[in-house]
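Only one chain is shown below, in structure tokens, and it's the form predicted on its own.
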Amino acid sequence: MRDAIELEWAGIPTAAIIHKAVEGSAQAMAKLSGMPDFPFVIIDYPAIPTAIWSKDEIRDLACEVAPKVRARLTA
């Protein structure tokens, strides 16, 4: 999260992808960084936060997340 914020400060568009399990931590980091409304893409279960996914789960997750990332980068 902090890396995404610092890249934004440098003028580089970013799309932080955060698992629902650590959403509170990401929000706290954004707030502590002075950017409480910093947008990020949230993924949730069944994508487990340890990132041990099957090829089918990866494909499905990519199909779900890619449009959100594209929208964030072109906003």
Given for the second form:
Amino acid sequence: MRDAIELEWAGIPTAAIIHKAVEGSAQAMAKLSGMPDFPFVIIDYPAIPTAIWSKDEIRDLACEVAPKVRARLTA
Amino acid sequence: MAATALAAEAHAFRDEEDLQETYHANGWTDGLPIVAPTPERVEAFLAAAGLAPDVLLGEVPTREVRVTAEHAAINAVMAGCRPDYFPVVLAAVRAHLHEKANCHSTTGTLSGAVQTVVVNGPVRSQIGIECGAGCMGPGFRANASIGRALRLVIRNVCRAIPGVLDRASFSSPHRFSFCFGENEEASNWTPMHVERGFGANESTVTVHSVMTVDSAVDFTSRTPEALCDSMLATLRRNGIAGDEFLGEDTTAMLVIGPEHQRFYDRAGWSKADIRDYLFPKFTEDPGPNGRIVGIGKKEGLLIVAAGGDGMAQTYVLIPHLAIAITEPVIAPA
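Given the form predicted on its own above, produce the structure of the same protein in the form predicted in complex with its partner chain.
Let's see the whole complex now, leading with the same chain.
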């Protein structure tokens, strides 16, 4: 989480993908780093955070996340 | 000690109840009552260590945290320490804030890793650190309050608040306090701190962040090899994945109780002999139900003698993305 913020500080466009389960931690990190509105890309349930995903689940997640990442990097 | 004033903000309270309730309401405690960190008490702790309040103990860069001696003293008072425990608390804080002790990860992790504090050397008898029966549990002021002091520093200074930067799914009762000593006098083995390069008459604190506190209970084995195989099975059941950040320096800890120690003693096995037996097996195929034990160096397997008679048991401490760090307990000049 902090890595993404520090890369942004260095002028490198960054998309940080995190799971809903750690969203509170990410928001706290963004706040204490002086970027409270840092736009994390959130993966939500039903994708569980700590597990081996099947290939189909990974494909579905990628389809869901890729536009958000693209939008983040080109904003 | 430099005559630097305390930097902490002062608060006034109507009475003891107001103080305790305010600490709970503001999230400044771990859910238990605290000892009021009055300026006089904090200064007495700093004097016991011979440190000025602004001495830097370490940092957590990702959280923009700098931990000073004053921070540690305030939380050590709150935890119920005595002033003469404070040099041990300082060593524990320094060890935990070492880069490879990885405070940010080990106190934020979903796994709820715990900070294990192991004390070696003469300071154990000087301040009453329990090393024998019941040493990992309640009943011993030094153990309880030193471990709690480190955890309060982690919470109140290093920002590891449950539900915020501390994302543990379950957390652990060991996060209230987890401190014990090596029972050096009850064993023929070389104490851990001596194996790690310190003198036998030096006192040290080793802090290891641990994801799993597991137990190898073995009532039936009667040979060193068979006991080692029980410990190996526990290590393989949990697995140690290893990590690019830690490389070959990954550590794990075996806390061997006296009922198991006896069989090693009878056979003349040293700690090094245990490592010589176990280490080659770490690189063997762990079998269909086992996992890799990713310890890259023989000395990465730390061995501690502790606990009391009766239970044929060894505790196996599985690391969480951190290596064990040993710091000297520094007596005031």
